[in-house]
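Form predicted on its own, single chain, as structure tokens, below.
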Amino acid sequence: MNRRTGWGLALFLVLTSLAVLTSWALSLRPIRINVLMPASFADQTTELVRKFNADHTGKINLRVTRGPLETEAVSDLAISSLLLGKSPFDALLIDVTWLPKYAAAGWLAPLDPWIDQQAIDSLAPGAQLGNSYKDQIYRWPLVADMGLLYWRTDLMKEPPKTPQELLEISQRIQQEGRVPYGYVWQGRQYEGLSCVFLEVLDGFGGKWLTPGTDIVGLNSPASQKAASWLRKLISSGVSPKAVINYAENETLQLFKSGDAALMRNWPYAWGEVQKTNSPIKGKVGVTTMVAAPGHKSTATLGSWGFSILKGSSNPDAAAEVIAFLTSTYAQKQLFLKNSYTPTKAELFNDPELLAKSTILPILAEALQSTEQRPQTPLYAQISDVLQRQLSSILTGKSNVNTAMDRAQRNTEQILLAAGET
């Protein structure tokens, strides 16, 4: 062997060794999982993320990308990353209404390989909804959420049970000069208005979109009654005229100040009205929404859950992350520290949680009667149609029949154009 051959062989062995060592070193690096969450959830899960990383040192490193605060802005960010090619995210925390659109677009990986029937059965009834599309599971819930009716226990002995009772009780309390307003809710032209309308529509026995048939019911007698009742809340003075500009926060602040007897809001509001600086602390009860005689009250299903992107290089590790963040331990911590409604059925009977919050039984009851918004990839479009027409009614620009006929016609056109009817 000449000197040049010897040097060549030595160089080859060195390079081979370096490649092996590099490969070995890379194999020891933890798998990185990046999850996109709305800002509020990213902030509230910080301690859980720290614990997960501490428990998985050298194996999986979880990174949370803090998205915008606004719900739709988070969706825009996620979709932009997906449309540009390979997304930097392995998993997303998505709103329940996004699932059909994301799944139909082929962006999500089915979660069925990691979820068995026992896991499904462990969820509270309402938390089992909104996780599947075309018989496959694409989302696993982090928190349960539903519309609730908050009422002042110092102003009435029991809450109203029907739309008429709500009007009468509110007007009586107002006439007595005890509060300026009877009932506050989300009347702004945005998704919250669709949620409010769905609860009222169900309470009058109607359906927005009949599941499995795509029959639109926005110009039905029940729908017209629901829209008329919302308009009457404003015209009668039971709700302030400014309610047409209210989202959740504005509604909460007016109720929390003591200026309203009743409020429609989500479970998070309970923690807010019980704070030490709340003028109505200890004077608030919670129940399900009102319903017309002969009909059942329902609560619009909110809920956020995790989905794995189909392009993730490490779906097994992403599934492990989701399993931890939605575990009984994590659910309990999120409720104790942030008042997030749990999804695990067993936690609604947990002594520690019951000691912290007296409304857990009410939340469990509300989860028994949750109503999903229409499960269609076109939900954003049809919700926008409904919001626009309801807003025209609430502001007095259109009468109920004309606006709801228009909502019916436009919704049917959207579904027809997409081949969904």
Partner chain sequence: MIQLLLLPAALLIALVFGIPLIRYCWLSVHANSVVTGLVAIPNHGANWLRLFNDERFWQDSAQTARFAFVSVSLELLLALAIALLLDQRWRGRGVVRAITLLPWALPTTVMALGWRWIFNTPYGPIEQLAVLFRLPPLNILSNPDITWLATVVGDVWKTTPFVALILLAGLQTIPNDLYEAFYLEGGNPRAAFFKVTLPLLQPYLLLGLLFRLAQAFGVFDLIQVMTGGGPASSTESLALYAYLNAMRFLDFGYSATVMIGSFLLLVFICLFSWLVIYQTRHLRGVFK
Contents of the next structure:
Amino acid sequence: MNRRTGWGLALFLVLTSLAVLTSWALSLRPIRINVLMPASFADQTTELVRKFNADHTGKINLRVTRGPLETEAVSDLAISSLLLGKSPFDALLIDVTWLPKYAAAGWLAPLDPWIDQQAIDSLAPGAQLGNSYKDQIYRWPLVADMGLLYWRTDLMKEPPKTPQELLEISQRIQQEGRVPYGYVWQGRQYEGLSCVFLEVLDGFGGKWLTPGTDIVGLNSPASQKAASWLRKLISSGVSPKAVINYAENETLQLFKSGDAALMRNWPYAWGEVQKTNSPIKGKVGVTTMVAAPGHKSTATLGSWGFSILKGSSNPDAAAEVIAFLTSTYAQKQLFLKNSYTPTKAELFNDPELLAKSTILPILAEALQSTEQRPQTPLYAQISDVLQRQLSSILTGKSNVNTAMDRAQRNTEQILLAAGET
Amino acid sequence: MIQLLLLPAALLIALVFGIPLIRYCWLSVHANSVVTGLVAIPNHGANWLRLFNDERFWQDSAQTARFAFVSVSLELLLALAIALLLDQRWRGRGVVRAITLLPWALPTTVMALGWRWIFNTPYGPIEQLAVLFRLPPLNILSNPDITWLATVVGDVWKTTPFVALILLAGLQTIPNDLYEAFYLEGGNPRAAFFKVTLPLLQPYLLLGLLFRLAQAFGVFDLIQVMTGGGPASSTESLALYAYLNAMRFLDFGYSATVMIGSFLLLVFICLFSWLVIYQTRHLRGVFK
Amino acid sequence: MSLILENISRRIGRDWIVRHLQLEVAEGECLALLGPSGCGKSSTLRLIAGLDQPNEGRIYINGKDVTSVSPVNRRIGMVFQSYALFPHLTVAENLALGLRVRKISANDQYQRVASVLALMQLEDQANQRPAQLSGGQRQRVALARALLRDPLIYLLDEPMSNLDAQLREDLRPELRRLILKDGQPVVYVTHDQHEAMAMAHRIGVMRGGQIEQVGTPQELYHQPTSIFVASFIGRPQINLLPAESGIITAIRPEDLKLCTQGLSCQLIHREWLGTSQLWLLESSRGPLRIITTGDTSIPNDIQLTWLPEKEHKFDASSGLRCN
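Now that you have shown the form predicted on its own, what about the form predicted together with the partner chain?
After this comes the whole thing, all chains and molecules, with the earlier chain placed first.
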């Protein structure tokens, strides 16, 4: 062996060893999973994320991208990243109404490989809704959310059960001069108004869109009654005219300062009115929305859950992340710390949780009677149509019949046009 | 030679302005929405036909134009007054000049939230004032006839400083000699304003007008945060409508049509305003 | 017709811009205010126009105290250094503007503008804007505007400084004729001594807000009352010999003569000036400038002399003339 061959062999051995070492090191490098969440969720899950990463050192590294505060801005961010092609995210935390749209756009991966019947059965009944599109599961729920009726225990013995009762009780209390306003709710021209309307519509026995069909029920007698009732709340002075621009925050602000007897809001408001600085602490009860005699009280389902993006290169690892973040353990932590309503059925009977919150049974009950907003990729459009017409009714710009007829017609046109394409 | 030097700038404009414009034009003759699975399918002008028959588009156009004209006019008037004030020599002028710019530096969404609170019923300061004067609740953000004025207030508050800055720059190009010559000829300060200041400021007024008109015509985040387009859609702007179509409805074909449609309207409005002003006698001289 | 400034002073903050200024300009007289920049000549003009107010002193026009009269009522015909023409108006509109604000009837306006346009030979430019005019034309428009003012006095602030050298010389006689034709007193501000000498009957040399000396160009040249005036007036500059027992002797370059027995010098530099030449010399009494005829050749040994009566003598400490 001459010198040159010797050097050549040495070089070959060094290079191959380097290659082997590098690939070994690479195989050890943990898989990175990036999840986009709205700011509040990202903030509340930091401890869980830390625990997950500690348990998966060297295997999976979970990174949470803290999205904007406004939920729609989170959707804008997610959609922009998806439109640009390769999204940096493996999974998203999405609202119940976004699912059909995202699934139809082909952005989401079906979760069926990781989910069995047992897992589905472990969810509370209301939480089982809103996770699938065209018979495939695309989302796994983290937090359940539903519309609730908050009432002042110091102003009335029993909460109103029917729309008529709500009007009467409010007016009586107002006439007695105990509060300036009766009932506050979300009347701003935005998604919240659709949620409010859905509850009232169901309470009068109506149906916005019959599932699986294109049958629109916006000009039905029930629908007209529902819209008229909302209008009457304002015209009779039971609700301040200002609710026409109220979203959740403004509603809570007015109720929390003790100026209203009743409020429609989500479960998060409970934590707010029970805070030590709240003038109405200990004077608030929670129930489900009013319904006309003979009809069932319903709560609009709003919930957040995780979806895996089709473009993710590590869907298995992403599924593991989701399984952990939605586990009984995680949900328990989130409820105890942040009052996030769980989605696992067993947690509603958990003594530790029951001890912490008196409204858990009410939430469980409300979750039994949740109603979904129409499950269609065109939901944003038809909800927008409804909001426009409702706002027009609430401001007195249009009368109920005309506006609801228009809502009916426009919705049918949107569904029809989509069918033609 | 000079054309060659302009080439990089021209290319840049073509890149950042021309390419999206061409892309939107192309999209506007295609169906491309969640219904088509985000695939572009030529639809032979169906989007444009829909646009012409879309009452909402025309309503939004009228509302956007109303918003733009009223806020830009108010901005020009106020900015002129502020610029004249800031052009005078007085103690502390530098500090005031800096403070005047503050609203302009504030992010629109933050200040829109601020205005939403200011107009809040019943807790906002405006309503508190109404209570003080024993007026009934004003419900400014719940009245389709006046809510748009509240958005105008927000816009004027934010962008007047910017226009004032343009006009101040304009005022400082007017030599003092001209005023002195005018006073020696027998003019008074009032006449000087109309015969010297205004005509010489006209190019700057026009600049501010066209610039702000284009901006106000694209108003989006202010409205989105303050009113969400309501009540009764009375404040919805074209940009908001285009945004809804794209980001909420995932209907990119029609969204592009709305955008190109509003762009054409804007070009028409700018040309019209420019012509109106150009026809006035004084301006002809300045632009020659 | 006359203009009298009586003990005028103006101060900005702590600085005196104009100090105890005394001046009289008679009917039909053109007085030039000459001095380096910042000497207060333009400030004086502004005080006369009423654009600034004096802190002390009084101003009389035709014997009437106008100190507290507004600029417009002083009836001043002023030509600004920049000409201050309105860029958005045509020449005719520029000229008519003053008449219009003074509410002269439309017919009169037209007549007067037309006649002044004719006088100034500006008829062809009537509908042009200032930006389209040459420098000389702009100056004529500015002057035309001053003429239209029908003024009691004319004030001209460096009216030539925006023109090139040749044009300046060409325009002097015409400008002088126009401003003096109706006999109003004229105050003419310039930093150019040749222009001052060419235009003015008398020149006031200013320094530090005060008038150093007023007199005819000849008086200033031959009898300067201070070293400053002696040095400021006359080019090439006067020769200053080093002080001897507190007295500075000054000799004009053309008063130095070559001779065979005198002050011995070395030639440093020579400039041809056409009919004459300028030599820069070094002597035992410092550097000297001498003007000789164009055909003088340089001798091997340069010796200089001068007549004693050509000497200007100044007190070294006060700088004032003492012979």
